[in-house]
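First, one chain by itself: the form predicted alone, in structure tokens.
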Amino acid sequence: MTVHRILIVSGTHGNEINPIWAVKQFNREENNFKKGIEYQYILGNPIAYKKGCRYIDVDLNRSFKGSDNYHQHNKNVYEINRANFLVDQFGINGPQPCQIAIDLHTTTANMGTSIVMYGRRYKDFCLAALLQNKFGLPIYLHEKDKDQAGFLVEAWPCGLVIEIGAVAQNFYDPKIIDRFLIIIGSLREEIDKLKKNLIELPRELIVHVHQGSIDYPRDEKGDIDGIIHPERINQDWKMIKNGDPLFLDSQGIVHNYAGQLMWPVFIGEVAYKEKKIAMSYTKKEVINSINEWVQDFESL
């Protein structure tokens, strides 16, 4: 295995300041190169982080799209060209080549510490079991939404998110922070592990695969017109079925899920009522290990 470098990104999210925290306490000399392998840190939306701000024109974590077309009609958009300017210094083929990315999030969903994948590349199968078998994450596995591509973790041969939550944003939550600090922490002696065949991948990975988002009740203006059911609120990962209370909208009447057994996730979260999404489903799917993940994962 010869893995270099880990970029570790905070700030994708401009309001989400937690892991800026963690990176910046955490960002010392004596932790940035170990056991043959260096962190690099980025901040990865300064101006929006400055204006405590989730972006400032579009979301940087949809930016990363790989096609000219793409970057040429949206050449003057910030977060375009700061995605741009990612992956030409970090990327693989930039001058400071890394070869796994962690983008570091909070929620103000009560997701507690989850890991989201996009897809079912080797590589992050991998590194997503390191992490599930020692800390017992939950994995949000997004895949085959078209409203939601070009994440930043996607433009790297390996990548995950850390997302940890309940959090408000621009709010400093300590016990966010350290838990921040753990993941990092042990994610450079996992890899090593690893690499000295110290570790062994668990046997299968539970996961929860994105199914689709549920808006929240409108009226005919296109309003709002409900809340998370009391019933539903905070409780992200438990099994919903046909018949739950999901919203509550204005006139006191009670929106009810219908339809198959499923796991919502992102509830409420507050930086998804753009995206008229008031939670996400997703469904449990249990996928057994293969040696092939750690083969591709050494081709690194």
Contents of the next structure:
Number of protein chains: 2
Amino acid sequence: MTVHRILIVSGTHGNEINPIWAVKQFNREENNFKKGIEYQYILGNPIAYKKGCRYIDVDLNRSFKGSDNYHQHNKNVYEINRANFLVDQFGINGPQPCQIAIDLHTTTANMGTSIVMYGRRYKDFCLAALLQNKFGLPIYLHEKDKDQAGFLVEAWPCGLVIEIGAVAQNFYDPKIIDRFLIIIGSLREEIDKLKKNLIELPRELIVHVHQGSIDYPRDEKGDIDGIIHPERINQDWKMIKNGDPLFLDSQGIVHNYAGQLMWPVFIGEVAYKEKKIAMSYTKKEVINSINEWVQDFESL
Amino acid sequence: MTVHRILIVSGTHGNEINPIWAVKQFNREENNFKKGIEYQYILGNPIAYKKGCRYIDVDLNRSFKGSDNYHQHNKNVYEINRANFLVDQFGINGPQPCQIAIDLHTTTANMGTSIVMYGRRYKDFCLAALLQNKFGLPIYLHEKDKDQAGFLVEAWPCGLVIEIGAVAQNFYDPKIIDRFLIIIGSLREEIDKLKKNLIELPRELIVHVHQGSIDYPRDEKGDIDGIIHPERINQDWKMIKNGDPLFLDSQGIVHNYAGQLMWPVFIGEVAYKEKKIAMSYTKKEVINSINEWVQDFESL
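What would the structure be for the form predicted in complex with a further copy of the same chain, rather than the form predicted alone?
Shown next: the complete complex, the earlier chain at its head.
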């Protein structure tokens, strides 16, 4: 296996500050550097962080190759330049090449500690399986959504997002910081174990596969005119069935869910209002693990 | 008593959205309008609300008469114009005069449901006593802070802030909305009771009197270099004594509190970072209620 450097990105969204602190703390506490896989730390969007906002011009995590932002490339767009810099510097062909990228995010939704993966790359399955095996973390598999593309980790041969919430934007929460510390510390350990044939992947992986997103009720002006229903708010990962209450609008009318069984995620995420997403729907899928996941991962 | 109209302001800070929803809901549910005191509703900062930010140019709740913003009056400053509009329209001499202003706010700090009052006006004491008597709400008495002046409610003869948290900016939380609904509903009731001599003020009022604020540890560039200590975060209203841990900096060094017994409030409030406030200190004071509070209130 040739994995020798993992890129740990924090602050890809400038107002998600707990991972930034966690990385700082991890780096400092790591007195005894263990030989083996090295961590490369980078602050994703330093100017947005400085200003306390998600981004300056466009969402950095929708600005890598494959995104509309990227293809409407404009030299004056800060995040496009930043995306290019990150890939040029730490991409697989850069001067400080990293084989894996781990992008650390927080959410105002009650997602707990979770993994987000983009598409069905074998290497990502391998890494996700290692983490689900160790911690039982839920996995949100994002795919086939043309409105949402160009994510950071897709620009590396292997990569996952770690998404932890609920926590307010720009608010340091020690419990959230601790959860990041556990994940950062374990990543290298788990990969090391796999390398030394000390662990096997679980037989199957449970993933929540993205099916689509739903917007809030809106009034005639297009303004949001509803809140997530009190029985649904904070109930991420919990099944929703036909007829369940979904929104409560300003007229006091309950909007019910109409459709098949789904498992919603990112319920009420503040940053997704501008994307017209009140929550996303997923379906559960059990994927049998195959040898190629590890083989592919070992070829990194 | 001549109180016949109360101004209920929500969204003075555009990203504090739960009171806006609560007012909408209250207004709708209020089918049977009770004769007596009327509520006048207004959205404090509609443009900031639309944009999902605290303010456009300057903090509206530091833009009324008495503030530096106000005295550096600039016609191009949106919030100064808005402050003037609110007073011109709903002030005691306006076409829709309100005798009392209630300004509804949320905080990312764990303040629970609380009252903020500015200075020691008898009328405010009377109203605060009514609410503390009914709900046992803690009161933060803000005074003698030249860096913080020109608050909305000070521009009315009587007025209080209702401050509820913890809740993230721009995130609708049904529990927080409910708490606002209870307060809005009770205000009129309590004043009506006082008017009809159905209640007496409690003998004494417990207030937490503002003593000053403390900033985060900062690095040589002036950037924040510390988080609220895990033992202190979310512990608003709870006593702090000499030697208690206060901050944890990026070197892992604990910064302890040095000083007299204090009761901190607004611990880690996100919006106060720009004001260089990590938390404010208060001292407890028991104030004996006097007849003049009610007399003054009745002269409104």
